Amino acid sequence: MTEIEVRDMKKDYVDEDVVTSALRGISFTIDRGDFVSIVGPSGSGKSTLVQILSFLDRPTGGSYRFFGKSIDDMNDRELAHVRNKEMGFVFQSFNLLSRLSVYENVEIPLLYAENVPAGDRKKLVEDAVRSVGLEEKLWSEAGRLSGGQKQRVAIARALVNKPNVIFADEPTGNLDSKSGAQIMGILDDLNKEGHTIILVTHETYTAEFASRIIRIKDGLIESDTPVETPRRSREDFFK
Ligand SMILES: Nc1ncnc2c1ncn2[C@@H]1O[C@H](COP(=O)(O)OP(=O)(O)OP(=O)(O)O)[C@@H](O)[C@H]1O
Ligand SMILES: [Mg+2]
């Protein structure tokens, strides 16, 4: 089932009188349950693309359909609604509220979501925190955790509302290799459970966890190729 369909997508940023063409005509589709890496040099348009795919920004040209529905037919309120319901986010810089507890950080998307009764929240938060192995830190202040632990909290927050797709922009960028591998293992598990994963990364090694790599250069797709043997399916990876 096609989840994301992008046709000739363009994005111009206009700053004073300077126009930057960050995306210059990009087309691809992503199926539900895919694990896709987006790679390319700094400034090539990766974050711009992910911001548009996740409804944080609108393109200046081309079309974008999410589960068959064109974003041109959705107002900002509808986009926010779909976003809260179907999408989760993990960033390089964690973006946690450092004075709040792990529990409170992970609960945030549920406070924005409609139709989540207060009584269900506790279990959803606890399940999400357990799935990243941080149950003993549930009431710790987020600001006091290690980098790897912070990113696990961010992942718990991204998955607490059981989104269809998880966007991860350089999630291992600020982590040592062991914590990075742990984060990739969690994203891999989420993909096996059926979540679509869209990962932006600089590192070929990390990119190869996906089953497909889209390479971007100067706002255009340079290549879009399957990964012969995704790293996640290599039995010996975590041993
Ligand atoms: N808000 C903005 N206003 C103006 N120009 C922008 C804005 N955001 C991005 N750009 C420009 O668009 C181009 C693509 O930026 P983008 O952040 O998408 O690159 P990237 O591939 O994510 O790079 P990196 O690997 O360094 O994160 C760059 O030239 C950048 O300077
Ligand atoms: Mg970027």
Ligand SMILES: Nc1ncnc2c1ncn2[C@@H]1O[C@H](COP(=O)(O)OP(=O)(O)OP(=O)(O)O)[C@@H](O)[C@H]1O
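Think of the rigid core as the biggest set of C-alphas that the two forms share within 1.5 Å after superposition. Keep in mind that this is a model prediction, so the values were computed, not measured. Positions refer to the first chain, counted from 1. First, how it differs from the form predicted on its own.
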The other form holds:
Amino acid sequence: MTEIEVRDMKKDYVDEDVVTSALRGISFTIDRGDFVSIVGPSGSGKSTLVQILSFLDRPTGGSYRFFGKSIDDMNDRELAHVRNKEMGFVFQSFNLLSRLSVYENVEIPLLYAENVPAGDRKKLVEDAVRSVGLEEKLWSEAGRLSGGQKQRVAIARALVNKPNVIFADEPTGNLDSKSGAQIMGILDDLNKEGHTIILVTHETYTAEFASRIIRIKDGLIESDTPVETPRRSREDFFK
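Right, the form predicted in complex with the named molecule is done; let's see the coordinates for the form predicted on its own.
Just the single chain follows, nothing else.
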């Protein structure tokens, strides 16, 4: 099933009559359950692309369809609803509230979700935290965790709404190599469970955990190629 369909997408920014083209007509599709890396240097347009794919911005030309529905047919409130329900986000800087517990950080998306009774939130949070191997840290302050643990909390938060697609923006950028491998292993496991993973990275090693790499340069797709043998970490992460 096609989850994301982009056709001739363009994005222009205008500042005092000066037009800067961040995206200059790109096309691709992503199927449900894919693991795709989007790679490109600073200024290539990859961040703009992901902002549009995640409903944080709109294109100025071309089309974007999410599960067959055009972004043009949805108002901002509808986009926010779909974003909260269908998408999860993992950032380089973790974006946790350091004085809140792991439980409280992971619960945050549920507080904004419709049709999630308060009585169901506890199990959803505990299941998400367990899935990243941090159940013993459930009530620890997020600010007291290591970098790798913080990123695992961020993944649990991304998972708690059971989204179809997870956007991971440089998720290993602030981590050492061992912690980075743990995070990529978790993302790999989530992909095997059926989640679509869209990874933004400048690291070739990290990008090769995906089954496909889209390279962006100067607002255009430079290449879109499969990874013949995606990397798979065999480390026992939680021991």
